[in-house]
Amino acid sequence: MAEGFVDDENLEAIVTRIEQKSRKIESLLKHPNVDPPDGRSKPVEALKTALEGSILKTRDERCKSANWIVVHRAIMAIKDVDAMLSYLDPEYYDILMKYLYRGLATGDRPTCDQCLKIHEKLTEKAGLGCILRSLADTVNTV
């Protein structure tokens, strides 16, 4: 087993965490037009929640696919990319870029369109280093 990765016995804990995250995101997206007092939109909060802890310390494809579904739901709910990037902390840029490439790999037209739109704005904001870091990191795959 690779250093830092969980064994099969801990996969259940990962699945439970993904399910909890999914419920929280669905709750945030249920009423997307009701913004919190700090000005962040609920879709941005949903995306931040989806990205938190999303580098799973497992090579199990079922866990990665389940986590992708959660992140995908949040990505597709974003309407204003500029506003999203103004509220999203820079610590999430690289992981978001990884998920954008996963979205592009699906070949699904609406997903690709949304991922390309976010990719363009994210690259403007975070620079080319964000792309390079996400592609060069072969250990933390999404």
Contents of the next structure:
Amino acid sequence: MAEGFVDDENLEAIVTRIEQKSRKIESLLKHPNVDPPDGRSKPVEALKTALEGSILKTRDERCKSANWIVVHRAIMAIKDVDAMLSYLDPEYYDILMKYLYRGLATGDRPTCDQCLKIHEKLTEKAGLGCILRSLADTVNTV
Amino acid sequence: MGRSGGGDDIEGWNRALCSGRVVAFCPNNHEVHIYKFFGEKWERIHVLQKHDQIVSGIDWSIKTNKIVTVSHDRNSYVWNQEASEWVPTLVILRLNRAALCVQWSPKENKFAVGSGAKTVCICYYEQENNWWVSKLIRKKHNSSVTSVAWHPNNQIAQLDLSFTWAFGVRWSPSGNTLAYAVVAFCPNNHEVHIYKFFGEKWERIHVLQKHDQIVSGIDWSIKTNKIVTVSHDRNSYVWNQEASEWVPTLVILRLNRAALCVQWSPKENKFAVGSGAKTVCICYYEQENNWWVSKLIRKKHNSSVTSVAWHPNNILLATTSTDGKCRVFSTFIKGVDSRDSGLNFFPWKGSGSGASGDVKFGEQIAQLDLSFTWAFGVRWSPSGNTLAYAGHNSMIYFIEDVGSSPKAQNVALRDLPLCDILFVSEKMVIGVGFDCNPMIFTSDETGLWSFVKFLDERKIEPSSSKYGSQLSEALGKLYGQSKGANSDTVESSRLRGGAHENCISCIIPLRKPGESVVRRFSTSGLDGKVVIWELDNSIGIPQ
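Having seen the form predicted alone, the form predicted in complex with its partner chain:
Shown next: the complete complex, the earlier chain at its head.
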């Protein structure tokens, strides 16, 4: 185990955080008529919420799976990829790319369709360096 | 790009590479052959016969579809395609020696001819007279003009040495001052070649053969004029020039894995070797025994050491390794280094904390844990205040004030990772790597590092048809170049037209002694090319 990773007793806290995140995303996706104050679209806000703090300081696979389900929900809710990328801040590009590869690894048809669609646009925007960073990082996996 | 001279029958591939399915070349006689690719094989479709002597240069314009040829017969022809025939137009160059090279200008309204008459001709078309006029640049060259390059986007010379890797290029001390006199490099085998520039062309003057396996690192000391080489055969040789011959001295490194990189210390009394044995060797000369001794820094690295860099104080050594870390060590050796030389670097090790022997050999001063992947190409800034290295995850790391209060910065690259780094000044860095194009980074007044631009402003032409990639693939096979047979059309259009066509693995300053800012440097890479660059004045170098 690498240093800096949290102990098992903190797993509870991580799970609680994921649950909170999930509720927030669900409410954002369920009430599309109420716009957020800054006028950004709902699915993008949901995706940002999902990506925030999602480098889990744990190697517990159950936590990662639970987190992935939340992010997956947000990714699948994206309809307009171009608009999403123009709203999403560059600091989220690398982490989003990691989740796209996780999505492609599932082999699930609709998930792969969606991930490939985003992957193409994201690579256009963020370059090959983004792919390299997400693939080369074997420590902070998602 | 075309090479002149020699009995090589595939000489003179030219920019026609870009024009699709057709290629023209001179088979080392007075003819020019044009071949076309017919889906399966290359067929000769034209023979251009007009010159009387060997055709020495050829260039095919992209937009206007004109071929210009120059020859030892001192004339030039512009060939225009009219109804499937190539019609020549004579251009009288007004030379009294052979023409040697030619290139169309980027706008293709002019072309330049280099000649053995110490003259360059600039030729342009005069509409009124239906005539190509040659204007001469005289009395500027003292010898034959071997190469011309238009719109020199900083690039002033290019040397096509071999079609294998050229990595680990080093310039001789005299080469660092005025002319590019001598260059040594390892052509990806067990030899080291030394080339000298004889006014007209580069000639191989020495081949250093002693290693049994691939030479992986080379460094040429400036003051003492010694070459050190290291190899996968786990040994090192120090080469000394005695009466025009290079005499090797074996240095037994005591490694059980390949040596990977080498660098002379600033005072040139020591050199450091990084290796695949997770070890760094510090070698120094013992006068009494007439012998190079290798002291090892063991058990500090968890993986291969990919690069070593000496701090200007001759004591500190920075290393990068494939465990992703960058480390700084003390290499203080009793009897070689004076006691106070490295101390100003350790403010926390003042006179109060005991004797100056505190900086023991092999002591780890710092460990930088910024990269999660392989780290490469560590370099100190000229003052030794800043450290930079590249990660294989397309990041470059800058660490300021390494000695006192380290401040680290990560710069994420948009494109492919870097292999090697050069500090041009305290505030400017050039990085080279898998993008085949040097990148400039600078630090602003607040000390924030950022990417500025690519140095080689190449034209990016979208490849409209699949032919482009097929052709370059076929040519790649012909050349034996490792261009990547699977490279898609986007990739091949990215690579086209730059100085380097493959990963750049090495960047070396061509610095005059005592100069603080590097304006000239050379890069070499896996395409077998060594390119000399000069930063023109449009690129302001922050001091």
